[in-house]
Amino acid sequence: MNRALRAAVVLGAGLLAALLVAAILALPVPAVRLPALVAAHLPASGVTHPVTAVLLNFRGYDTLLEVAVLALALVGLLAQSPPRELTHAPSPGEPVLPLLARVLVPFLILSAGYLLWAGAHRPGGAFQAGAVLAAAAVVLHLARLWPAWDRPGRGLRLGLVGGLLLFLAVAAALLAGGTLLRYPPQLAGTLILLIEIGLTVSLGLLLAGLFLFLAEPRSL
């Protein structure tokens, strides 16, 4: 990249931010205090932490939307990929490493588990959950206990898109009702917690795969 060209790119960039920034500070002032009124309708969400109540009752379409955007992500690296020759028996590395990756990888399992669970009363959920379970499975490849992925397989696209469709299928039913993704309160905490397993799981698969799918040299 000669001198003119990056000269340009930084000239684009900062006219960028320059205008970011006037329009965030040419917002108006809010007319609602959203921390108050979420606080109001805390009691209905089926949840006690006001994150996870946005995330997955009062904004639940944006997190739908966010976890099509990692699919759709990962769809698209997977169209531009060529196929490559598998290998299914990692070769042996140095013996500490997969004696770490051995002793920390179960703790690893347990604290998703346990964010998985806490979402619903402090800090935690499907997200960060699924990306401890991500780490897990890249600290397995690393250590050589994992080989990378090839195409996945049937069970492995159930995976990927399983939370995404439980999503849906709940968003489908709530809106034969009239409304999009407002639960009932008294089945609130229930499919918030159903929704959060689903979504665990196949966002762990989809961070995961964005690594392992690309982790080994293709060969053609």
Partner chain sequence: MSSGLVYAVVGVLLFVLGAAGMLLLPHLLRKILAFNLLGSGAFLILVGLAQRDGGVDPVPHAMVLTGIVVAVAATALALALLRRLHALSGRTQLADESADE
Given for the second form:
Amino acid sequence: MNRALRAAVVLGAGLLAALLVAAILALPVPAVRLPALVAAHLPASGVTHPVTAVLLNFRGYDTLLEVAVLALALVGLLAQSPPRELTHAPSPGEPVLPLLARVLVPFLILSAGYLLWAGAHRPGGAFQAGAVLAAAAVVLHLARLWPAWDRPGRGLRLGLVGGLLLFLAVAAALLAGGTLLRYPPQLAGTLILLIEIGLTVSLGLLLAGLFLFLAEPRSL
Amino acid sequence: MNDPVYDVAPWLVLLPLAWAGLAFVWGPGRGARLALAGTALQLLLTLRLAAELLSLGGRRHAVGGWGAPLGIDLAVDGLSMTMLLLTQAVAFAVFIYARAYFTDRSADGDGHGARNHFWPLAGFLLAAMNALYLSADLFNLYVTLELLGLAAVGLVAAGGNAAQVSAALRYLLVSLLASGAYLLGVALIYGSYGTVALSALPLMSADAPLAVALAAALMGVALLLKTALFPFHFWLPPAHGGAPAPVSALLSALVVKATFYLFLRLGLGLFAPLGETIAWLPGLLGSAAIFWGSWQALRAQRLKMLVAYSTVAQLGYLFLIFPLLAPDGLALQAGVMQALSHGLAKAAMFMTAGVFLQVSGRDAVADLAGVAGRLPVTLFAFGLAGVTLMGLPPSGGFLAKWLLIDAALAQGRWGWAAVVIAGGLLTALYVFRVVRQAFASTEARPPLAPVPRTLEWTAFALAAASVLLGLRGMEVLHLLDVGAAS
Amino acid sequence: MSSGLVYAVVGVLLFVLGAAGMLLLPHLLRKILAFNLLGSGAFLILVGLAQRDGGVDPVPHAMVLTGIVVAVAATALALALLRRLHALSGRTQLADESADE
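How about the form predicted in complex with the partner chain, since we already have the form predicted alone?
Time for the whole complex; same chain goes first.
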């Protein structure tokens, strides 16, 4: 890229920043106040934490598509990792990391369970729980206690998209009743928990997969 | 909140997601029949939805039963309905083609990697487009844009050779930069109005805050980047020209139309006042796209690259409508007819390019010498698709360009009409370049591999449809009279 | 200036830095990192603007959670493509392919 073009990009970026800051400082008071609406409908949402209510009930459709994005990224990633030789011999390595991993991982799994359960009434939920589960898998891999992943078998494939399929099944069942993702108030809490459990497992596997399918096979 | 009539629209999102997920579980290369069954069902549902729309008017579906602005609304009107019809129809034909294309025999290196992952990725792609056409919520639209972009990139890259991966990375980075700009626009809108539901947002007035004008600019540029309007077209030819033929057909016929639709939707709705003051700009860029794309198509050495540059040019026509938008609706009709006929014709053209590639293993225009006598159906399909792109009667392309010229003349603006006519002549030049080469006599008659007849006839069917569309086009355009549900 | 606005202004700077980085930096890994910077900027603006008068708004929080997951997915796909490109061609930059062939 030549010098003039670089200068133009820098200049444009500076101008955009100035305009954005000016715009932000001159914002009017919004006409619509969603927090009040969320608070008013919270009792009917099946959960008591507002963010979880928005994520899985009021805007649950966003979340459905978002899980699809993650599953899609994994499919696209698998298409980019050609078959390879994986060695399964644990290497001696240094002793500290495996020891740490053995102590840490049970706690990570426990925290994931807590985060999943806590999501209904305080910060937490399936995404956080799934991320912690995936972190546990990554720690195990880095400590050379868990191999990188090659082609997933059918069981693992089912685990990877099972959360999405379960979410879809709930959505389809509710749509058959008339409206997409309209939970009956008395069942809302149960259905949301069911979806969150499925998502925790699948998101954990998906996020771990994004790492383990790309990991160097020789690092084990 | 919801109509007494049972609403089929959300199934158009759930179905492709479901068969994409199941095809993935089923395993690499599997799921073709599932995908075909699912897409056939979607096509039937779309037809039913169109019939309902004509008798009952626009539809609105409050997801979760909450209704905007708390929840997300889905909405169908005439404009989105035409795009949904185009999407399911082209996808169904391309999938029949793809099932025959991705066989073990495709030894040209074009199919193997793509074959294993085509069906799940195509399912996500279709779900993304349907979700985009249905959504009436700016943030939900952001999620559908990301789903669409990643699925398209995955499909381009799935072939797995260096050129494809490189093209896919360029496409991905452009797509992500554009999504980021779009998301910033959404953030500014939410900051200004406290909601992102299209039905709850006020139309942009002259005294709108600076943040809203900036949001309009950011989202507009983002969508032009994703639609590959000149000068943002640089990523399109390597991606569309390098991908396996069924993927190219989906991308060129459908994916760029989705972001164009959103640009049009926001330009006609939320940002209409701003859109009117700078409507000449998309028109000017569209004209440049027509000339630049056609010129590059004339020079291209590879057939698929020629067809990809033709897409750059034909997208230009879509943007010529903006300076001509008027209450008479002619320009809007022209734009929709151009989107429909180009969608059918361009899918057909990439499919014929795939046949030539499978038969000869080569993709150079020069290598086409003598195929006229040996692949008459495919060549005829290419010619018919060319007729639509040139805008010869009675094709859909003719109807589109005729409406466009009509709109320009009704306003006494000869310049835009001249661009349309000049573009048609340039198109004729590059189409004839291919056809003449196919009829050229040649000494060498290299052996041609046998090709499944499905490949030839699906391409022919789409090309014929693009021509016949001109005869029934005005009836299709009646759908546009269906307004949005309140 | 409320703390929400401070976050939003910082978000603007991150966004602009990320956008310039995506355009100017030749190495693909840096482009991918720049995209993450840009994304974080947009998230900060979304959340910051919504609570500029001090109240907490759960809706942008949920949107940003969605956005983060999407950004993770996009980053992973980009890294996979970059690794593949490097394995196939040894390149870590996009060649200038503006020419036809």
